[in-house]
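One chain follows as structure tokens, the form predicted alone.
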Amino acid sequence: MADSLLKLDGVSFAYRGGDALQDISFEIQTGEFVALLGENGAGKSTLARICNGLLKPTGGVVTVGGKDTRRVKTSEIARDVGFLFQNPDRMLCQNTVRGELMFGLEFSSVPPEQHAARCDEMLSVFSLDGERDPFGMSRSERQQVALASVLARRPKLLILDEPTTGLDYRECMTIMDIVSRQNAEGAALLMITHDMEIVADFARRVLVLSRGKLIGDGDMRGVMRDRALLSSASLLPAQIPDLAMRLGGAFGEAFTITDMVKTVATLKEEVRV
């Protein structure tokens, strides 16, 4: 049986403000690939920082790895839990990609005769320079050096606040192929984001959230089937995956997206001839 790595069990939170949260409850397990979805201002970031311990609720706990959040540190949570920024501005602090990625090592629980092979292992990964200064980077640079600087610590929960925000479609599968190696090799992801196609291409299991309340956990294909429970947090399915499911409703469950590209190839040559 798969570990629990993240627990929320009715969990709220509120600002001056209001409610921002209302009775959330869900479980992340070893090994899950899971997006977070949600009209902006449903409470998305609100929830990413009470998963990893910058926000500690109101109501309900929140256990990372077991812990509850409200019992220790956020740096000792910090240890199992990664941490990606929409903003990657708000992560650099040093002069060099290098320099970046050793002080994010520094308070890790990696033990300091690791670092060095860490650090190179991300310049690698991400084919960084790592003299170069963070700040005269490009914006999607900046965010794979705060993505490298998170993954060298190989946190058990990554959980990555619009990662692909502003990104061309070959910085963005750059970012989604390396964090989905990431999950491969057993790390929990947790991703906010509007990119439909993303969750099509990557997710596996997807949570809902609309005006601070989850209104859907399921597989991806199920959420992407039920347009009521996307039209009710003001979210459209992916094209393709859309287009696949409706021609599965005309020729049968069994149409699957493969079929379905197949098909689009079969008359795109017909056309042609």
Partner chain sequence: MTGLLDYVQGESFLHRLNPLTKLVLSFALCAAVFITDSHLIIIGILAAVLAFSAAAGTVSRSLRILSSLGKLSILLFIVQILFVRDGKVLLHLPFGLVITDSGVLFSLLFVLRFMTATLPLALMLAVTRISDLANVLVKSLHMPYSYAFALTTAIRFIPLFAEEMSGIMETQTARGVEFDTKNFFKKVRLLLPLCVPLLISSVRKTEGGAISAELRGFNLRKRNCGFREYPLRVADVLAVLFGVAVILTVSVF
Given for the second form:
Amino acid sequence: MADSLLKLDGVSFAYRGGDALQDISFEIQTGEFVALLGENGAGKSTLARICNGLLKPTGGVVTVGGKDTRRVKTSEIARDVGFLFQNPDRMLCQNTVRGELMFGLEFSSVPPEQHAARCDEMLSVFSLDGERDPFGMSRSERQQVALASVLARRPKLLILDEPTTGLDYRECMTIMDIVSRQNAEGAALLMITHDMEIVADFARRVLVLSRGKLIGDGDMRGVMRDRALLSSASLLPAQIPDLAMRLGGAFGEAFTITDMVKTVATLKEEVRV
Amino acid sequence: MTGLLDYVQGESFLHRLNPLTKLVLSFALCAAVFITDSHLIIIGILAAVLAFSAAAGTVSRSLRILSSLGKLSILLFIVQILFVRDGKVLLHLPFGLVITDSGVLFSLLFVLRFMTATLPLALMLAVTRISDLANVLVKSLHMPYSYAFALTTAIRFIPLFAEEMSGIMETQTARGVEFDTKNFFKKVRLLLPLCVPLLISSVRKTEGGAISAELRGFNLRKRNCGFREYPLRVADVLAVLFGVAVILTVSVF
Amino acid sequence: MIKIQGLTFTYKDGARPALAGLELDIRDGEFVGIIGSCGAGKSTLTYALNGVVPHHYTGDMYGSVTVEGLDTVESSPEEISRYVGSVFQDVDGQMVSAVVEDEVLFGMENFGVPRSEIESRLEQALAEAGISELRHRATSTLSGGQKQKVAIAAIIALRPKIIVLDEPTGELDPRSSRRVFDTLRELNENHGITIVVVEQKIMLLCEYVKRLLLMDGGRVVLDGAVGDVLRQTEVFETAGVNIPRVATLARELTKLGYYSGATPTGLAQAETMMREVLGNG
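Okay, that was the form predicted alone. Show me the form predicted together with the partner chain next.
Below, the chain from earlier opens the complete complex, with every other chain and molecule after it.
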């Protein structure tokens, strides 16, 4: 059997530089879209950093594409794993957008002769002007440049640490559309977020972390309806599933606004008949 | 991240001393280290400072500081020992280098001074809130408040900047930048551009701080605005006398 | 009392006005939420209320802003801040002290609050923000939510009539965000403080505030009770702002003729709406 893209086996972590993790095991395969949820301090960021080798587990094994993260350099793992941090300002360090993308490509597995083409491709995907200085851009544009720089490197696994924080709805959707497209093209996604509406709209699988332990791992709709599980990680279901559960009965399975409206229509129809 | 220079909350007698006393005492101990030529006295002062740290509950931190200074000290010791050429030759080395007895003694004194002189100041910062220090400088020594504010802000920002820098390094490592390269010039070339994000975030933070301070009446502040009083107690007088005694002792011997 | 008339403001280096002919009246004791996409002028509006515009950030300003009878152009930011307290998104940047207690003392000392009052106001402010137990903690050891409450306590201690907050929960998780809003609601209901809060989290905002403003292109394009404003879904769409899912659901049900009542702003109201819809059948 082929190696999983990402595999954590009994991973624990204890160090004063991060929140502790205990005995965490899961795998992520190519093409998955996984949301990582948990309260503040649950260890989400630590776990994300364990997955790309920035932090090494103190117990257990993490492999990326079969490579043990403790045995290879982080910069080598970074060729397969893209990581978009919350704060784009920590990434952008070149004075043009194109320069930024080319700088990122320098350390990727994309062959040098393809760099310019890859850069142009990303500029058009994001509709960015390559000659602009990222310094003068808005927060959301900078986040897009950072994402473009990560995606230009063709990561097999993309880790997103609260990618939509500080963005307005429209900007948020721009980012989500682009990462979903990458996902459809085969990149696996692991996304930390607090926004349950985004989880409901995009994720297919959910990991729930609480106080350093993985307390939930399953199909998104199943987790979204598990009020007790979510609550132990300080979370609430997204509005529509929450409303559907409160109503129960015929609405039990409703998940989207369309589902709700359909159910109402059916019930009304029955009454009329 | 807890830095080595942060305030450590506590109720020890050191914590309760007047900030000015602590400032005077730590400078006195520091000065004593430089006045004396005796290894034993310096070791004595080192022991005293460690005892003070123990009393203040910060001894583990003092030892951490010592151990990190220790690494640098070994380097300094080696460099120093090769520079001193007078005295009785103990050992001949290649390239005409020699190790002499006075070289050993001088180098030892040098690193002992280096390590011991740092500790009292670090201890002072551990048991004194920077704001108290600033308040006392404004109230008693009539330092302009804006200077004191700049001082406290600078010290408060050190860990924030360190955190920001490690965040930047982390972000860059995650995009594959090879900081672990052995090529020194390549490393410098990779590190230099990182000054940009650090500068930007620093400017943003200070800008935010300035607005927030301005809106809370920073410009209205006068010297006597400070709420806290810093009376001199018997313990303060004793501590200052102790400092004076140490200085006198080392000056005589 | 806040009265803004025909306010147009262009930052010194700005290409276009950040605020364009903005009109706004806010009465004492209101709890007002402001939403809008990035660049709609929300932050600039908060700056106009606390005097940062035009005193700290300069530029071309037309129209007038009056806060508690003070004209913000003629008054200094310090005079204005006797009435208006401000809290910002960057929890670290807005701190000036290393210890919680000092952070709260800072403003009181500067404004010359009488010595005899300081201790009681300090305790009260910490209690109202729900952080009495953090009094002696180093600010660097606090969580984001705790830091934001310290910032709020530092403002409450100054007894402002109005508190203006610019995305105070931007960096916080859902539970901490709710706790910050609980504190705001408490200050509004029990102490009569006028709250003006800019926020991206529409669902949170709709649950707490009484009056909602939607900004777009430097103007207030919608203004009213939350439920009423949420009905105008096309305006929200144009402004690039989403509305709570339950409000969208209400719109769909209304379109199909199943529902004609008020737009729900939260889950409880949505539940009532659904029962009404089904009961009518």
